[in-house]
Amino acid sequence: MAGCSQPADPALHRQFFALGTLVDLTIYGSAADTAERAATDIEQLFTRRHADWHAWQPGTLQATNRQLATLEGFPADPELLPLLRTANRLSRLSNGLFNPVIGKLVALWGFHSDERPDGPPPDNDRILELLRQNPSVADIALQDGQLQSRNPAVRYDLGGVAKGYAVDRGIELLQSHGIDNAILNAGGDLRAIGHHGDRPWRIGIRDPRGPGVLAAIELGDDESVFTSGDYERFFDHDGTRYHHIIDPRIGYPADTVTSVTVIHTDAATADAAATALFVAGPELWQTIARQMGIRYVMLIDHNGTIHMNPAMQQRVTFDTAPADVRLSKPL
């Protein structure tokens, strides 16, 4: 009959890069117009947003932060405004671990180039001066649209929390088209919806010093899961690895850590949480985790021990047993 449209048979790939990584969407049992018509929608959003929030490229945070740096008030980006509230109150809740503005020390150390840095390390008189400055988004005032900062080492680099910010928006998208089933998922870090027909969504979490997957999760109806890894941008040097999680307590990478993987509803939360627990390390994870909302926690020490609550471990099975696991009280 005209205008009839028959379901996807099963589900409509889509891949496509944007934001730094390989972004592929997969939407199950919706009309096969209706899925095309929401994954042009979803690869458009994406693309929109790279240009915008390229930390080191020309595009509307570059602006902002070039405006910050005269330390005199201006109207904030009206799409820009919300991420960078979102940036600044998980940032607040996390203490600082999670900081949007070490822009200035992520670029020190190379990492602001579409090309993998090479060694030495930055000096570090350098890196000890950007610490004095302290930029944190305390020195950031946004009222009534208007944004500015006090403190002129303040620069934005949401790499941190952009992937998941603009994944929450793709699935809202998603919604706002009829569709129920489906994964959007940002070079792994990935946030589902419904089911894959009659089972839920499996995802697998990636062994951080092998090949290969370590461990896989069932997602619940909407649930998001994001990794935070040393493996993603690093160089080597003197037979050290220096990776682009920045702890911004002292100026270089964390270093107690490999990966942690999160669960939350929110992909924004969960992507920034990430980070925050990776610099939080062993001892603060708990803690910060817990001011955060994460009740999901899988970290792996540069030991190779696993940390994990015990909701955490309720919901990950290994290919295969760990050797060393700790289980933390519950969160």
Contents of the next structure:
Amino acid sequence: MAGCSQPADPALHRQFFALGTLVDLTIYGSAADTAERAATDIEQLFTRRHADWHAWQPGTLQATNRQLATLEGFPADPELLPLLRTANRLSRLSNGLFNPVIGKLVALWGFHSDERPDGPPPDNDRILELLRQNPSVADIALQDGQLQSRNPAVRYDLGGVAKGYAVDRGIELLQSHGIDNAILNAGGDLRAIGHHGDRPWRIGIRDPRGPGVLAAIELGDDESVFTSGDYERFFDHDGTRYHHIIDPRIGYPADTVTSVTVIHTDAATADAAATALFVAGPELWQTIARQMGIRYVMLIDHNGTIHMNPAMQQRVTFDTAPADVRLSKPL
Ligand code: ADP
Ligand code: MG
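Switching from the form predicted alone: structure of the form predicted in complex with adenosine-5'-diphosphate?
Below, the chain from earlier opens the complete complex, with every other chain and molecule after it.
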């Protein structure tokens, strides 16, 4: 078959909706039929995972949550297990700021549904009640494929990591097809491998407060770039914006930051870290980044100040020179 295939020039480009977002796949420099087959596989993978990993639609994760709530031990779904392990590990490394088992809190705020979220914010008493129950990954025993919770308030919501995890599996799939040069972009969060011809992949970081691009980054051979922003899902009520990233310590949307961009090799880590550092905010992000092994961070706070570590600063090219940049110590 290889003999009859043509080089894809310039690239295969495929878009589809999955995991609640537009997925955009670009493959460069592979035979057209190989790229075509790989793209079909990726689309299938993402479509299937949407149901499996959705906490609030019938599927594997929902069933898992129901069994966890019984506090009885049960065999974990073997496909879901590695994702749960990844989420639990990243949660521990983030001191619980990335907390994948605050599903009840996410649902109370209404950010679980695929519908546009709407106010008013929930009753403070109900938030405090969930905080008191304090669900954490430390409540979950995961041994020999068996899962058990000792806290009835534990509910997985993998919205902060599943996209990254899916992107990692997608890149593995591409590589298994022999594809070396590609970008798999899920709603602006992406992992890139190889190059775009004889130049590196170059991507834009969205401006959290404008329509355009804030900065550009050239990517190395295999890197993921993930951004968490307060503009992704939110509602406004009485002049206050309530968005979808919850500070698990207080039960309210984390309110010190407008966006956090993280570069890391694997997408699952980058995804969870972007969420964790968003919660950590300007005071704590360096500590959490170090714990999670993150080497490139750009955080924009509510005053528009851009916080970066020096290695990140070396890599970003701003469209317009930012007014206020605060460089941290090296990570
Ligand atoms: P996005 O890519 O949608 O901007 P994130 O990767 O930051 O967002 O994930 C946000 C989603 O993660 C929320 O919609 C919710 O499902 C879940 N979530 C909210 N707060 C947290 C948190 N502190 N830790 C883990 N997951 C969270
Ligand atoms: Mg995330």
